Partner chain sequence: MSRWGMVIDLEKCTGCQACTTACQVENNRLPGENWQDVLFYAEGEYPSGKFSWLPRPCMHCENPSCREVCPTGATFKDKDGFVLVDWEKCIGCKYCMVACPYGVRFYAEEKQPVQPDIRSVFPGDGDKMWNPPWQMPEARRDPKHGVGIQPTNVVSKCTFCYHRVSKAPAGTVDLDPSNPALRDFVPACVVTCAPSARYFGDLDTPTSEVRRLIAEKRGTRLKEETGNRPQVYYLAGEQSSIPETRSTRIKS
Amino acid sequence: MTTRPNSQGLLGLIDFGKKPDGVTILMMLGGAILAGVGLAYVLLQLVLNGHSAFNTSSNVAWGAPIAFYLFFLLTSSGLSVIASLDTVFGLKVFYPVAKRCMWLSITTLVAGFSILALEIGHPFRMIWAIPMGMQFHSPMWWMGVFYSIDLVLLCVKFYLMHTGEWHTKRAHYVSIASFTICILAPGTLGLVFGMMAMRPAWYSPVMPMYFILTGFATATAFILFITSLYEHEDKQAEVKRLYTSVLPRLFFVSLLAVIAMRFGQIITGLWSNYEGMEAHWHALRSPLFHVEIWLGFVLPALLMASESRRQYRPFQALAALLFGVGIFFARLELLIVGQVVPLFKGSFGGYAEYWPSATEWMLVPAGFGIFYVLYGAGNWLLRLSETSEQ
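Could we see that chain alone as a structure, in the form predicted alone?
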């Protein structure tokens, strides 16, 4: 056990004397601009036009913001799983990225919550309405409960790491609880979609596993992209092996698993003649579908297929970035496909039309801006490269 004596409270845990590097300054500055512009535009439109600023309708009730916060929330859960590989399962090779993954998990969760808050209109009602609603039979109720607990546990776990408590009993129990919640939370989020029998394109018992798996793959892409930005030659042999071999292989394996599961979903969807499943044929004509498959899955898989390319930092960064773009649009494609066949009407009268409004698109820079500012601040002030001394 290692602890850091601190007599100055929480402020004493922040390294105000440290100077940020150029990448961190650029990240925070760019993030502040993106968040400022995005939030200003969205809030102005909400004040002037209310929820009509979103292009949702009776046929397409869930708009793009749902897909955007799905991206952040599922990524957060995946990052928490990676951070648990050492603290719960004893895989010490992941120690050098554990604390960074914890902070990334917190920042992506906050970014996702921020988008959700702007989408639902009265975010503070959630604080009392969700728990007081007692809707135990609804996966959406459990999703809200689990993600709220998740944020608390992530903050506690990060605090324990930051104060040097990596191996105490308290830290171990918190890590186990956090790992359990970060599996349950995306699982219930998958149930929100997978239990909708009235939406056949979503209705699937494997949807929870698909959400957990894609969240983990996105998390490996996140941490691989960030570590690829820094030179590895001056690192210790074990740390260098993590960055040049372990993380790229983990990303490649999880990417192949995502491709296999997605291939099964596509084939099953196209094969079925069940009413509502014709949405999968409609998806073949969507540019989002081809961005997801060819740019987001196939091209990164080809880049990572060779051991020599997996060790090359520019290819690591490119493959991780492409997968991130692909899975981002995959969330949006999933959301649209599930609603493109009008509810209780079928596709005989035509498919439902939907494309995100400018207000909905501006939630993207708002969310990423919040993420960049928070992550940059943590990278500057919170010693994210710190690791266990054991």
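The block above covers the form predicted alone; next, return the form predicted together with its partner chain.
Shown below: the chain alone.
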């Protein structure tokens, strides 16, 4: 399919003529139910109990909601990087997936922001207090700046693609700017944790790289899983090659890189005697850790190791799904490992206890629901399969 430039205003960009297919209808309907139930439950609890509905405490200040929005924000950045592989670096093999990645990037970012808004104490105050504060020494301030710019650039880039501008000068500049931001934003998010010398289990100059890499790997899993739902698009040889050879290989390589980094973290964590690092031993006793490592990282890598299995779409979908679950829990595990050893609480408190409350878990259907509705709508109305003519 080729692009169709449109000049009838914003509404004219939407293709109402096409009927949604079964998967898309299911996605939007299911998403609406998930989002409705999740948001209703969370908002009701916030009205009735405030943020006490969360199981966070002054010991574990950041809990599951932070992990969930990390998952969505980092995936968004990874998707944007995949889209940039053709628009910035000219790797034409990624053309068929670029526009879909851009839309996925926007939708995951919106889902992440929605969860953040529900987690933060004063979401409306944040809108004026962060820009007015100008706290340029705070990594969180930069994170806010970069992710805000990221959302704007993603929308502009998607708009240009949608109106057929893939290779104009301004499209190229926007692509370069968007790519730069989608590296800076997750990198800064990594710094939010990595700069905390007082939290030894987080403190690491490698944390930004870990965030960028895991975001990219998750994005590869995302696009593999999503496109496995649309087998009919594999008919063209070049498209087939992308889905059965290029993307699965990319996924496998990024999986190996994630495993190497993660095992590096674990081994240094278990070896170190520095106070606070005993959290890594504590993590070994957590079921989350084993879901993350064995089910979420190692098993998908084994599934993707063989060339023949890599080409098989159901195996790809399974490996992608498993990695998605693994990285989801990895984000939560990361949050806990940095806070489980309490700061100056005396000998008798033991490790800080934390497990997400029902309200926190309900942010998961809320986030995924928002994502499914937006993605389904895009798939129906925004011609996500179209590609550049060049």
